[in-house]
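What follows is a single chain, given as structure tokens, in the form predicted on its own.
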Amino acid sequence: MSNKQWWKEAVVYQIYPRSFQDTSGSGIGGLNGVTQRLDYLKDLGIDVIWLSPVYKSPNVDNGYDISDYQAINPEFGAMADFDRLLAEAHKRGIRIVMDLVVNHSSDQHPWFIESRSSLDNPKRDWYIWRDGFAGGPPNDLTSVFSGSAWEKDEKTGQYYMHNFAVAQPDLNWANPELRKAVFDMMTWWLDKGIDGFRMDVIDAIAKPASALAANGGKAETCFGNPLLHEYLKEMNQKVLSRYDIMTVGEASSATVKTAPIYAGHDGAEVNMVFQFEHTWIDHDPKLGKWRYAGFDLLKLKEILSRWQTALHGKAWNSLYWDNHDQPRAVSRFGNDSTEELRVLSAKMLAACLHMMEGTPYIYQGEELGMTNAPFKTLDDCRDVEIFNAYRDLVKGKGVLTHDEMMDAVQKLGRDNARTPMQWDAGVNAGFSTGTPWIGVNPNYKTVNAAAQIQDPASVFSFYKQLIKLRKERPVIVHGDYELLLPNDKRLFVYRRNFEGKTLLVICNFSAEKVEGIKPADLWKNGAAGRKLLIGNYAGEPAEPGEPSLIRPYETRVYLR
């Protein structure tokens, strides 16, 4: 494959449109609310959306649970408002990726229906059924979302696997009559006119035997099983390679070793895929996100650094922060606890990221530094994982308080990133005439788009100049990786070279000074020549040559 592709060059915005634009009044977004917001889209810079999914839902799980690949959510709109949306995206010159759930669907889609209707359905093997052991489950394979992994059908006594919601089945891809069936709504949605996939937990639709098996044993984990490359080979040989698209998967068991299997530059799987490392430094290892262990930055560092220099040459890197399964960016690996280093932690992130090799992915709001929300109550929230979690961990094996549980939801529940896109000081921010499914942030009448559009210090703006920068400078996109400083706690800083060219990446990740930070530490043969591309503080620093001082949560880019 030639070593230049759009997707390489591109910036993805990932649009969650429950709480994107609502043009109805329901206090839910739709597609039309997205149509709406194209302008303000192109202003921004980027080049392809990633819609989080649209398809028809019970919404137990806020969409990922589809009871039909091929039609729209009533709340969403009609297939002719995706359609309406798709020409006037591609007018703009704005690509649209698909959410592709194919690890599991609702309980509600008829191809579930017709599989729990009896043991010799035709399409009972299109889902995992297995015998119970011993009175309980097939074995103790566990649910991502707490419990266990199975749930018995009284109607033909057996257990269905489902990794995630009870009602969320998973999909059996060892029956290749399945297969086939997901690969033809995949061709129906390429021949309409999408530009890609972004796939969902495709990591973890190969089961280990481990997990298939009833014998009350202990359960290897669905994620990750090298079997699903043979699935990936299949579905880009019969169906992706057929179109000049853009596909990344969602891939939380990868490795800088297992990436360059599905991410390769021979093009054989996907183009890219989402890794999970950066995600878990502040996690508990025993209750991950549910007790919070602080912030990093020497590991965040060590595994971004690692995933750049690994992927160099061989495969490519998706760059994000945070999407609609992650907190806040701002609140998390940045300070929101004033205005002042709300604005200036957040195009710090933004920097340090957009100067990396691989495609970034902003996710809506990012643009304007949103933030964490602050739920006080369950009656706040309305995720199934929190609920299941609450139940689980507080409720059921008391191993967490109720404060505990709420300053976790607070830190890394996904709800934060579902509050609705601030637009304006307006009524619901903009977002409804309506009552929002969510609450807005109570910060969102100094926090929106319409205060930030037209002020050149704003985060928004400063987004634009890094996609501006990013479509002008090769060595941006292609450049190598090198860490600098690698055991300082409170810089990350990185060099970047391509055709003679070099980029130097100056992040301050504290609210502190930093100071005595010499040239040569920074550069090779000096720092004569370089010049400042982007900073987040006003004018360049009065120093000559390099400056020795770095302020709190400042950022500078210098290409030489």
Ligand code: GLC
Given for the second form:
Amino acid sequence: MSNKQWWKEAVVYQIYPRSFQDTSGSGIGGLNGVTQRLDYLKDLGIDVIWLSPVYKSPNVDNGYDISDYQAINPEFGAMADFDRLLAEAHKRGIRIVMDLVVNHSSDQHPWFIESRSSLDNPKRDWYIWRDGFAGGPPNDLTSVFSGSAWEKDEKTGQYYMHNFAVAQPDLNWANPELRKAVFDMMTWWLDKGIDGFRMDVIDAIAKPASALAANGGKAETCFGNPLLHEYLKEMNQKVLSRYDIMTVGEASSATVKTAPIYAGHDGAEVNMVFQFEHTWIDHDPKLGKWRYAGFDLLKLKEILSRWQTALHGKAWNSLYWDNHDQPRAVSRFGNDSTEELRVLSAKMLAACLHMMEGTPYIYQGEELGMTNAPFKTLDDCRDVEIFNAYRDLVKGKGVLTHDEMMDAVQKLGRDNARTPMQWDAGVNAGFSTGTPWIGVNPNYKTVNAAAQIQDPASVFSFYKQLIKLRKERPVIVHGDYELLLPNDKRLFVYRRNFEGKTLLVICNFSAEKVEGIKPADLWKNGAAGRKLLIGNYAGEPAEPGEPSLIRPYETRVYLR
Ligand code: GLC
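Please give the other form, namely the form predicted together with alpha-D-glucopyranose, since only the form predicted on its own has been shown so far.
Next comes the full complex, this chain leading.
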């Protein structure tokens, strides 16, 4: 397979439709809202939209619980609206990648309703049913959303597996009929003309024997069981390989060793995976994200550099700070304590990520430097993960106090990313004329698209320039990677090389100025001949171009 593929050169923009643009006054964003904003996205310069689920769903997990894979959630519009969105996007040269949520369905999906109806229903085996053990669940498998991953169904007395919410029963990929139904559904969407899939928790589709055993024993995690690669290869042969599309698998268990199995240059499975290591650096080793453990730049550098180096020439990376499951990057890895630092650090983070090797993903609002939500109470929250964790850790086990839990919710909770897109300084940030389903971040009066689109010094304009640079400079897409100053606790500096060109990326992750960096630390043979491609401060430091002084949250990208 040649090294030149459109999805390597592309920049992807993720839309969480519920929070993007409402055109009906319902307080919930929809498909027509996305269509209405296509020109904004075209102006930004992105190539691909990843649309979070828009399928029919009872919304226990905001659409990640699907009750009909071939119908649109009426809250978001109708299939005709989807068809129009696809056509309008394609007219502008923008591709659309759909979310594919097939580790589980909703418990309201007709497949599950049939499956649970009796022990001998033909669809019984499309889900994972087991007898209990000694009056309890089959084994100790736990759900990502807290508690046991087994739910007893009174009708037949058996338990079904749910790695997420109780309303998200896991599909049984070991059943060939189920696999065929999934592949047929995927083919139906691809024949409609969509441009690929982002595959939700795809690393959990194959369950290990211990998780399936009804023996009251210890279950291994369902994430990362090697059998999943057999299913992905089959999916690739039967479906994906027949289309010119882009595929990205969400794989929290992926390591630099396993990522090339999924996303190797042989193209046998998917084009790239979302790895998670860098999103865990500020989680407590025991309580996970519900006890904030602080941000350590050295860890971040080690992780991202390891992925850069290990995959180069072998497999393709995806690059992201943010998505609908993560807090806002500028609040997390940057600094939102003042308007000046917010803007500087949002740009610095953008350059740091977009100059690496891999396909960059921008999550809606990231291009504006949107920040975490100042939610104070559980009433402000909407996320099932937060509610379940609160019930489990505060009310149940009592390992966290209310205040500790709310602190973690504010720092790391998923609702931070789900507040409405901030379009302008008008009512509800221009998101909706109704009551938004989740609160608007009150900083929308200053942080909004209308204020940034025309401003050459805005975060939006900076993203636009980064995207443009990617199209002009092959070293950004294809260069190798070399970390410099690995032990510096404030600076993240790396170099990329490709066909005689060198890119030098300097990022200050601190609010301090860093002095005394010598050109010899950064360039192999002196700094002569380098050109500043982009930076977040006006002009270069006083000395003729030498990066001896790096200002708070400064980034500079040089090319030679
Ligand atoms: C993925 C999604 C997340 C969802 C979960 C269950 O991690 O990104 O939003 O809750 O899968 O579908």
